[in-house]
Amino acid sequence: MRPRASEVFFLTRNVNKFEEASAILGGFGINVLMMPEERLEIQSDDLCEISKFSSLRASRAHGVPLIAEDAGLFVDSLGGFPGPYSSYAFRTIGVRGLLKLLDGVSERGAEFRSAVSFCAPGADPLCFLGSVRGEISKEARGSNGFGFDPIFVPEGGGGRTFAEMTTEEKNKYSHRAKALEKFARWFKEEWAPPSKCR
(Lines of atoms letter the chains of each structure in order from A and count residues from 1; the text may use other names and numbers.)
(Lines give C-alpha, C1' and ligand atoms only; values in the text may rest on other atoms or scores of the structure.)
Protein backbone atom coordinates (compact mmCIF):
# COMPACT_ATOMS: atom_id res chain seq x y z
CA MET A 1 0.00 0.00 0.00
CA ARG A 2 1.22 3.48 -0.84
CA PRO A 3 1.00 6.15 1.87
CA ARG A 4 -0.55 9.55 1.21
CA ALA A 5 1.68 12.63 0.96
CA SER A 6 1.36 13.34 4.70
CA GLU A 7 2.13 9.76 5.73
CA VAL A 8 5.36 7.85 6.17
CA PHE A 9 6.19 4.32 7.29
CA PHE A 10 8.49 3.75 10.26
CA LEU A 11 10.53 0.56 10.05
CA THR A 12 10.54 -0.63 13.66
CA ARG A 13 9.24 -3.38 15.92
CA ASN A 14 9.76 -1.20 18.99
CA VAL A 15 6.33 0.07 20.06
CA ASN A 16 7.90 2.65 22.38
CA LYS A 17 9.93 4.16 19.55
CA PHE A 18 6.86 4.16 17.34
CA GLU A 19 4.77 5.98 19.96
CA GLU A 20 7.46 8.61 20.44
CA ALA A 21 7.73 9.14 16.69
CA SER A 22 3.95 9.32 16.26
CA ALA A 23 3.71 12.04 18.91
CA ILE A 24 6.54 14.09 17.41
CA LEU A 25 5.61 13.76 13.74
CA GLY A 26 1.92 14.15 14.49
CA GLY A 27 2.72 17.66 15.67
CA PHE A 28 3.88 18.40 12.13
CA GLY A 29 0.76 16.90 10.56
CA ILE A 30 2.58 13.73 9.50
CA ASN A 31 0.87 10.41 10.12
CA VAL A 32 3.20 7.52 10.93
CA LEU A 33 2.46 3.96 9.85
CA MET A 34 4.28 1.17 11.67
CA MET A 35 6.19 -1.36 9.59
CA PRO A 36 6.94 -3.98 12.28
CA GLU A 37 9.65 -5.90 10.47
CA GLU A 38 13.14 -6.82 11.54
CA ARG A 39 15.67 -4.37 10.17
CA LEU A 40 18.65 -5.52 8.17
CA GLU A 41 21.69 -3.87 9.78
CA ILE A 42 25.31 -3.53 8.84
CA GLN A 43 28.17 -3.47 11.33
CA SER A 44 29.44 0.09 11.46
CA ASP A 45 30.63 2.72 13.92
CA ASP A 46 28.48 5.26 12.05
CA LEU A 47 24.81 5.52 13.10
CA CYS A 48 23.89 7.22 9.82
CA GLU A 49 25.39 4.45 7.72
CA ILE A 50 23.46 1.84 9.70
CA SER A 51 20.10 3.61 9.44
CA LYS A 52 20.60 4.55 5.77
CA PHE A 53 21.30 0.94 4.87
CA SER A 54 18.15 -0.22 6.69
CA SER A 55 15.91 2.41 5.10
CA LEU A 56 17.29 1.79 1.62
CA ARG A 57 16.78 -1.98 1.76
CA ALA A 58 13.26 -1.72 3.18
CA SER A 59 12.14 1.03 0.81
CA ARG A 60 13.33 -0.95 -2.19
CA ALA A 61 11.71 -4.15 -0.90
CA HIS A 62 8.30 -2.60 -0.21
CA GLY A 63 8.16 0.24 -2.75
CA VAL A 64 7.20 2.89 -0.19
CA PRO A 65 8.84 5.92 1.43
CA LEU A 66 9.89 5.18 4.99
CA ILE A 67 12.15 6.06 7.86
CA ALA A 68 14.49 3.89 9.90
CA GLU A 69 16.35 4.91 13.02
CA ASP A 70 19.50 3.85 14.77
CA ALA A 71 20.44 5.26 18.16
CA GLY A 72 23.24 4.86 20.64
CA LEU A 73 24.39 5.84 24.11
CA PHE A 74 27.96 7.15 24.06
CA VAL A 75 29.60 7.15 27.51
CA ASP A 76 32.60 9.47 27.75
CA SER A 77 34.67 7.51 30.29
CA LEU A 78 34.16 4.30 28.30
CA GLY A 79 35.54 5.76 25.09
CA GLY A 80 32.07 6.14 23.59
CA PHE A 81 30.95 2.59 24.41
CA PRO A 82 28.39 1.19 23.79
CA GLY A 83 27.65 3.69 21.00
CA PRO A 84 26.27 2.00 17.85
CA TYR A 85 26.31 -1.31 19.72
CA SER A 86 23.86 -0.11 22.37
CA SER A 87 21.11 -2.58 21.47
CA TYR A 88 23.55 -5.47 21.73
CA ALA A 89 24.98 -4.14 24.99
CA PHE A 90 21.49 -3.76 26.43
CA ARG A 91 20.58 -7.33 25.44
CA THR A 92 23.79 -8.78 26.87
CA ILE A 93 24.87 -6.76 29.92
CA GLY A 94 21.81 -4.54 30.38
CA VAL A 95 21.44 -1.52 32.63
CA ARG A 96 23.08 -3.28 35.58
CA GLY A 97 26.08 -4.29 33.50
CA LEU A 98 26.67 -0.74 32.28
CA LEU A 99 26.37 0.61 35.81
CA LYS A 100 28.89 -2.00 36.95
CA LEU A 101 31.38 -0.78 34.32
CA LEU A 102 31.05 2.69 35.85
CA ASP A 103 31.30 1.57 39.48
CA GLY A 104 33.59 4.02 41.26
CA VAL A 105 33.92 6.26 38.18
CA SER A 106 33.26 9.93 38.94
CA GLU A 107 33.23 11.12 35.30
CA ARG A 108 29.75 10.07 34.15
CA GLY A 109 29.17 12.31 31.13
CA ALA A 110 27.34 10.73 28.21
CA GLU A 111 25.45 11.52 25.05
CA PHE A 112 22.47 9.88 23.40
CA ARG A 113 22.54 10.14 19.59
CA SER A 114 19.90 9.33 17.01
CA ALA A 115 20.15 8.94 13.23
CA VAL A 116 16.83 8.94 11.36
CA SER A 117 17.10 8.04 7.68
CA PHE A 118 14.41 8.61 5.09
CA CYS A 119 14.33 6.75 1.80
CA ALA A 120 11.83 6.68 -1.04
CA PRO A 121 11.87 4.28 -3.99
CA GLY A 122 14.25 5.48 -6.68
CA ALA A 123 16.03 7.92 -4.37
CA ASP A 124 19.07 7.84 -2.12
CA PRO A 125 18.53 7.86 1.64
CA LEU A 126 18.92 11.05 3.66
CA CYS A 127 20.02 11.11 7.29
CA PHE A 128 18.92 13.48 10.07
CA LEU A 129 20.87 13.59 13.33
CA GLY A 130 19.89 14.49 16.87
CA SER A 131 21.78 14.34 20.16
CA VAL A 132 21.39 15.20 23.83
CA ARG A 133 24.09 15.55 26.46
CA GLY A 134 23.63 14.24 29.96
CA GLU A 135 25.12 11.89 32.51
CA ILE A 136 24.74 8.35 33.74
CA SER A 137 23.00 8.08 37.11
CA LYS A 138 24.44 5.88 39.86
CA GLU A 139 21.32 3.72 39.95
CA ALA A 140 18.37 2.93 37.70
CA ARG A 141 15.36 5.17 38.29
CA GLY A 142 11.90 5.25 36.74
CA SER A 143 9.61 2.81 35.00
CA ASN A 144 8.87 4.57 31.71
CA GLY A 145 10.80 4.45 28.46
CA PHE A 146 13.03 1.58 27.36
CA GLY A 147 16.65 0.55 26.92
CA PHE A 148 19.09 2.67 28.90
CA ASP A 149 16.47 5.33 29.72
CA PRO A 150 16.49 4.46 33.48
CA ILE A 151 20.12 5.58 33.84
CA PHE A 152 20.36 8.57 31.48
CA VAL A 153 19.82 12.02 33.02
CA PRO A 154 19.52 14.64 30.23
CA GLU A 155 20.82 18.16 30.68
CA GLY A 156 17.98 20.51 31.59
CA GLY A 157 15.71 17.67 32.68
CA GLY A 158 15.62 18.58 36.35
CA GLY A 159 17.83 15.68 37.42
CA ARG A 160 15.34 13.07 36.24
CA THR A 161 16.20 10.11 34.06
CA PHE A 162 14.35 9.58 30.79
CA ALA A 163 12.52 6.71 32.50
CA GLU A 164 11.16 9.13 35.11
CA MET A 165 9.55 11.25 32.39
CA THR A 166 6.35 10.83 30.43
CA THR A 167 6.70 10.42 26.66
CA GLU A 168 5.71 14.06 26.21
CA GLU A 169 8.38 15.22 28.67
CA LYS A 170 11.07 13.00 27.17
CA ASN A 171 10.29 14.36 23.71
CA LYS A 172 11.25 17.86 24.89
CA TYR A 173 14.85 16.73 25.37
CA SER A 174 15.49 13.51 23.52
CA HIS A 175 17.93 12.79 20.74
CA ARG A 176 15.20 10.98 18.82
CA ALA A 177 12.87 13.97 19.01
CA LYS A 178 15.57 16.30 17.67
CA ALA A 179 16.35 14.01 14.73
CA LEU A 180 12.67 13.47 13.93
CA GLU A 181 11.94 17.19 14.09
CA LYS A 182 14.71 17.85 11.55
CA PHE A 183 13.25 15.16 9.31
CA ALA A 184 9.70 16.50 9.72
CA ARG A 185 10.66 20.05 8.73
CA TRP A 186 12.47 18.75 5.64
CA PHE A 187 9.62 16.38 4.75
CA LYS A 188 6.98 19.09 4.95
CA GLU A 189 9.00 21.69 3.04
CA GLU A 190 11.09 19.74 0.55
CA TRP A 191 9.71 16.31 -0.24
CA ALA A 192 7.25 15.86 -3.06
CA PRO A 193 5.99 12.31 -3.45
CA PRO A 194 6.52 10.75 -6.89
CA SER A 195 3.46 10.30 -9.10
CA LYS A 196 3.87 6.58 -8.56
CA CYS A 197 6.28 4.43 -6.64
CA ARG A 198 8.73 2.53 -8.81
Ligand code: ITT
Given for the second form:
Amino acid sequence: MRPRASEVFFLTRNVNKFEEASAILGGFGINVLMMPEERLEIQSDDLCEISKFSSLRASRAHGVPLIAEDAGLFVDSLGGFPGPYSSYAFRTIGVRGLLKLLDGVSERGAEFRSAVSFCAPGADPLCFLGSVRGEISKEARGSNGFGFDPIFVPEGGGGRTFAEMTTEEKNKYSHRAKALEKFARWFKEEWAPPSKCR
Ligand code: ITT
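Follow the form predicted on its own with the form predicted in complex with the named molecule, if you could.
Let us now look at the entire complex, which starts with that chain.
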Protein backbone atom coordinates (compact mmCIF):
# COMPACT_ATOMS: atom_id res chain seq x y z
CA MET A 1 0.00 0.00 0.00
CA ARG A 2 1.28 3.46 -0.89
CA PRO A 3 0.17 6.44 1.22
CA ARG A 4 -1.10 9.60 -0.50
CA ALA A 5 0.96 12.80 -0.35
CA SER A 6 -0.88 13.99 2.76
CA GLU A 7 -0.56 10.66 4.54
CA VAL A 8 2.24 9.09 6.51
CA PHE A 9 2.68 5.84 8.40
CA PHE A 10 3.76 5.96 12.06
CA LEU A 11 5.74 2.90 13.11
CA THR A 12 4.69 2.42 16.74
CA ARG A 13 2.93 -0.03 18.97
CA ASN A 14 2.13 2.68 21.50
CA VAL A 15 -1.50 3.73 21.03
CA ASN A 16 -1.05 6.85 23.19
CA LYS A 17 1.83 8.05 21.04
CA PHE A 18 -0.28 7.41 17.95
CA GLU A 19 -3.24 9.37 19.31
CA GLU A 20 -1.03 12.33 20.24
CA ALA A 21 0.54 12.27 16.76
CA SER A 22 -2.84 12.02 14.99
CA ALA A 23 -4.07 15.16 16.76
CA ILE A 24 -0.91 17.16 16.02
CA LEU A 25 -0.40 16.08 12.42
CA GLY A 26 -4.15 16.29 11.76
CA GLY A 27 -3.84 20.00 12.54
CA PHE A 28 -1.46 20.27 9.58
CA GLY A 29 -3.78 18.31 7.31
CA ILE A 30 -1.60 15.19 7.53
CA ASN A 31 -3.39 11.89 8.06
CA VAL A 32 -1.44 9.35 10.12
CA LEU A 33 -1.74 5.61 9.65
CA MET A 34 -0.60 3.35 12.49
CA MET A 35 1.93 0.65 11.61
CA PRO A 36 1.79 -1.37 14.84
CA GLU A 37 5.02 -3.30 14.46
CA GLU A 38 7.91 -3.77 16.81
CA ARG A 39 10.50 -1.10 16.14
CA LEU A 40 14.03 -2.42 15.53
CA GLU A 41 16.35 -0.40 17.77
CA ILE A 42 20.10 -0.02 17.94
CA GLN A 43 21.75 0.69 21.28
CA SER A 44 22.90 4.28 21.38
CA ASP A 45 22.85 7.34 23.65
CA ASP A 46 21.57 9.36 20.70
CA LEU A 47 17.78 9.30 20.25
CA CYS A 48 18.11 10.48 16.65
CA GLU A 49 20.44 7.63 15.74
CA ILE A 50 17.97 5.17 17.25
CA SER A 51 14.88 6.54 15.51
CA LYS A 52 16.71 7.00 12.19
CA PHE A 53 17.73 3.36 12.20
CA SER A 54 14.16 2.24 13.03
CA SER A 55 12.63 4.36 10.27
CA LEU A 56 15.21 3.28 7.69
CA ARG A 57 14.75 -0.42 8.35
CA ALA A 58 10.95 -0.28 8.30
CA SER A 59 10.75 1.99 5.27
CA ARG A 60 13.03 -0.32 3.28
CA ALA A 61 11.13 -3.41 4.46
CA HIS A 62 7.69 -2.06 3.55
CA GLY A 63 8.55 0.24 0.64
CA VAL A 64 6.64 3.18 2.12
CA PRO A 65 7.53 6.56 3.65
CA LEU A 66 7.08 6.54 7.41
CA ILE A 67 8.00 8.09 10.72
CA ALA A 68 9.39 6.38 13.81
CA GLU A 69 10.01 8.02 17.17
CA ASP A 70 12.38 7.38 20.02
CA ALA A 71 11.63 9.29 23.22
CA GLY A 72 12.99 9.38 26.72
CA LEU A 73 12.94 11.06 30.12
CA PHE A 74 16.26 12.62 31.19
CA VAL A 75 16.49 13.32 34.95
CA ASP A 76 19.13 15.95 35.85
CA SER A 77 20.13 14.60 39.26
CA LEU A 78 20.49 11.07 37.83
CA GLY A 79 22.94 12.19 35.14
CA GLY A 80 20.26 11.95 32.46
CA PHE A 81 19.03 8.47 33.44
CA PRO A 82 16.87 6.77 32.17
CA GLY A 83 17.24 8.72 28.87
CA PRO A 84 17.50 6.30 25.93
CA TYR A 85 16.75 3.43 28.33
CA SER A 86 13.37 4.85 29.40
CA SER A 87 11.36 2.01 27.94
CA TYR A 88 13.43 -0.56 29.85
CA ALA A 89 13.36 1.53 33.04
CA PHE A 90 9.59 1.88 32.78
CA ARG A 91 9.14 -1.88 32.37
CA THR A 92 11.49 -2.71 35.23
CA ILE A 93 11.52 -0.10 38.04
CA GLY A 94 8.52 1.86 36.72
CA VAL A 95 7.14 5.13 38.06
CA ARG A 96 7.47 3.98 41.69
CA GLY A 97 11.09 2.96 41.21
CA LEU A 98 12.00 6.31 39.69
CA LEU A 99 10.29 8.15 42.56
CA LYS A 100 12.26 5.99 44.98
CA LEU A 101 15.55 6.92 43.30
CA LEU A 102 14.64 10.57 43.92
CA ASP A 103 13.53 10.06 47.52
CA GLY A 104 14.90 12.99 49.57
CA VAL A 105 16.41 14.65 46.47
CA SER A 106 15.42 18.32 46.22
CA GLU A 107 16.88 18.89 42.72
CA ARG A 108 14.02 17.48 40.60
CA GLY A 109 14.65 19.01 37.16
CA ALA A 110 14.08 16.77 34.16
CA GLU A 111 13.50 16.86 30.43
CA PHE A 112 11.45 14.77 28.04
CA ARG A 113 13.03 14.46 24.60
CA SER A 114 11.58 13.15 21.36
CA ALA A 115 13.37 12.26 18.13
CA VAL A 116 11.00 11.75 15.19
CA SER A 117 12.64 10.33 12.08
CA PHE A 118 11.12 10.28 8.63
CA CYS A 119 12.37 7.91 5.96
CA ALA A 120 11.19 7.29 2.40
CA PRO A 121 12.36 4.37 0.27
CA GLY A 122 15.55 5.24 -1.58
CA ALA A 123 16.29 8.23 0.67
CA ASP A 124 18.23 8.84 3.87
CA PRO A 125 16.32 9.31 7.12
CA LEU A 126 15.84 12.80 8.56
CA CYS A 127 15.47 13.50 12.26
CA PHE A 128 13.38 16.20 14.03
CA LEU A 129 13.97 16.87 17.74
CA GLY A 130 11.68 18.23 20.42
CA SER A 131 12.09 18.66 24.17
CA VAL A 132 10.25 19.99 27.21
CA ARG A 133 11.72 20.98 30.57
CA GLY A 134 9.94 20.22 33.80
CA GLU A 135 10.19 18.60 37.21
CA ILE A 136 9.61 15.19 38.68
CA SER A 137 6.72 15.41 41.15
CA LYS A 138 6.97 14.01 44.68
CA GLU A 139 4.14 11.55 44.00
CA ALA A 140 2.28 10.12 40.99
CA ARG A 141 -0.79 12.16 39.98
CA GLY A 142 -3.41 11.73 37.25
CA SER A 143 -4.61 8.85 35.13
CA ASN A 144 -4.28 10.08 31.53
CA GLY A 145 -1.44 9.38 29.14
CA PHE A 146 1.19 6.69 29.57
CA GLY A 147 4.68 5.90 30.84
CA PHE A 148 6.15 8.54 33.13
CA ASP A 149 3.30 11.04 32.54
CA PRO A 150 2.02 10.76 36.17
CA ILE A 151 5.30 12.18 37.58
CA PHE A 152 6.31 14.78 34.97
CA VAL A 153 5.27 18.38 35.61
CA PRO A 154 6.02 20.49 32.50
CA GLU A 155 7.15 24.10 32.87
CA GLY A 156 4.25 26.50 32.35
CA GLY A 157 1.61 23.81 32.88
CA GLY A 158 0.24 25.21 36.16
CA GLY A 159 1.85 22.51 38.31
CA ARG A 160 -0.13 19.65 36.75
CA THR A 161 1.50 16.44 35.61
CA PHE A 162 1.05 15.30 32.00
CA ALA A 163 -1.28 12.59 33.36
CA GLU A 164 -3.54 15.32 34.75
CA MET A 165 -3.92 16.84 31.28
CA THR A 166 -6.03 15.87 28.30
CA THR A 167 -4.17 14.87 25.13
CA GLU A 168 -4.97 18.30 23.71
CA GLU A 169 -3.37 20.02 26.72
CA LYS A 170 -0.32 17.74 26.78
CA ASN A 171 0.19 18.52 23.09
CA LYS A 172 0.64 22.22 23.93
CA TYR A 173 3.80 21.43 25.88
CA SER A 174 5.14 18.04 24.95
CA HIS A 175 8.43 17.01 23.44
CA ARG A 176 6.54 14.86 20.93
CA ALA A 177 4.36 17.75 19.79
CA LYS A 178 7.42 19.95 19.22
CA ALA A 179 9.25 17.31 17.20
CA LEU A 180 6.14 16.44 15.18
CA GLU A 181 5.40 20.10 14.43
CA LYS A 182 8.92 20.51 13.00
CA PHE A 183 8.40 17.37 10.94
CA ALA A 184 4.96 18.52 9.74
CA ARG A 185 6.22 21.90 8.53
CA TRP A 186 9.05 20.26 6.62
CA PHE A 187 6.76 17.55 5.22
CA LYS A 188 4.19 20.05 3.98
CA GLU A 189 6.70 22.52 2.54
CA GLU A 190 9.62 20.44 1.33
CA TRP A 191 8.71 16.84 0.78
CA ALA A 192 7.49 15.63 -2.58
CA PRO A 193 6.58 11.94 -2.80
CA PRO A 194 8.53 10.02 -5.45
CA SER A 195 6.37 8.95 -8.38
CA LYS A 196 7.23 5.37 -7.52
CA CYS A 197 8.74 4.02 -4.29
CA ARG A 198 11.82 1.89 -4.88
P1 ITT B 1 7.28 2.44 20.27
O2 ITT B 1 8.73 2.08 20.33
O3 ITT B 1 6.41 1.31 19.79
O4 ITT B 1 7.01 3.69 19.50
P5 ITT B 1 7.57 2.88 23.16
O6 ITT B 1 6.56 3.23 24.21
O7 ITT B 1 8.44 1.70 23.40
O8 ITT B 1 6.76 2.75 21.78
P9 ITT B 1 9.85 4.73 23.24
O10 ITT B 1 10.87 3.67 23.23
O11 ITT B 1 10.07 5.93 22.38
O12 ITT B 1 8.42 4.16 22.85
O13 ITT B 1 9.58 5.30 24.69
C14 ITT B 1 10.42 5.06 25.76
C15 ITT B 1 9.70 5.21 27.07
O16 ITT B 1 9.82 6.58 27.49
C17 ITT B 1 8.22 4.92 27.08
O18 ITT B 1 7.98 3.55 27.30
C19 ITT B 1 7.75 5.76 28.25
O20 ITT B 1 7.93 5.06 29.45
C21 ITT B 1 8.68 6.96 28.20
N22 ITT B 1 8.04 8.06 27.48
C23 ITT B 1 8.35 8.53 26.24
N24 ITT B 1 7.52 9.54 25.90
C25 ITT B 1 6.68 9.69 26.93
C26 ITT B 1 5.59 10.53 27.17
O27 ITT B 1 5.16 11.42 26.28
N28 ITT B 1 4.96 10.41 28.34
C29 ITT B 1 5.35 9.52 29.25
N30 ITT B 1 6.36 8.68 29.11
C31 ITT B 1 7.01 8.75 27.94
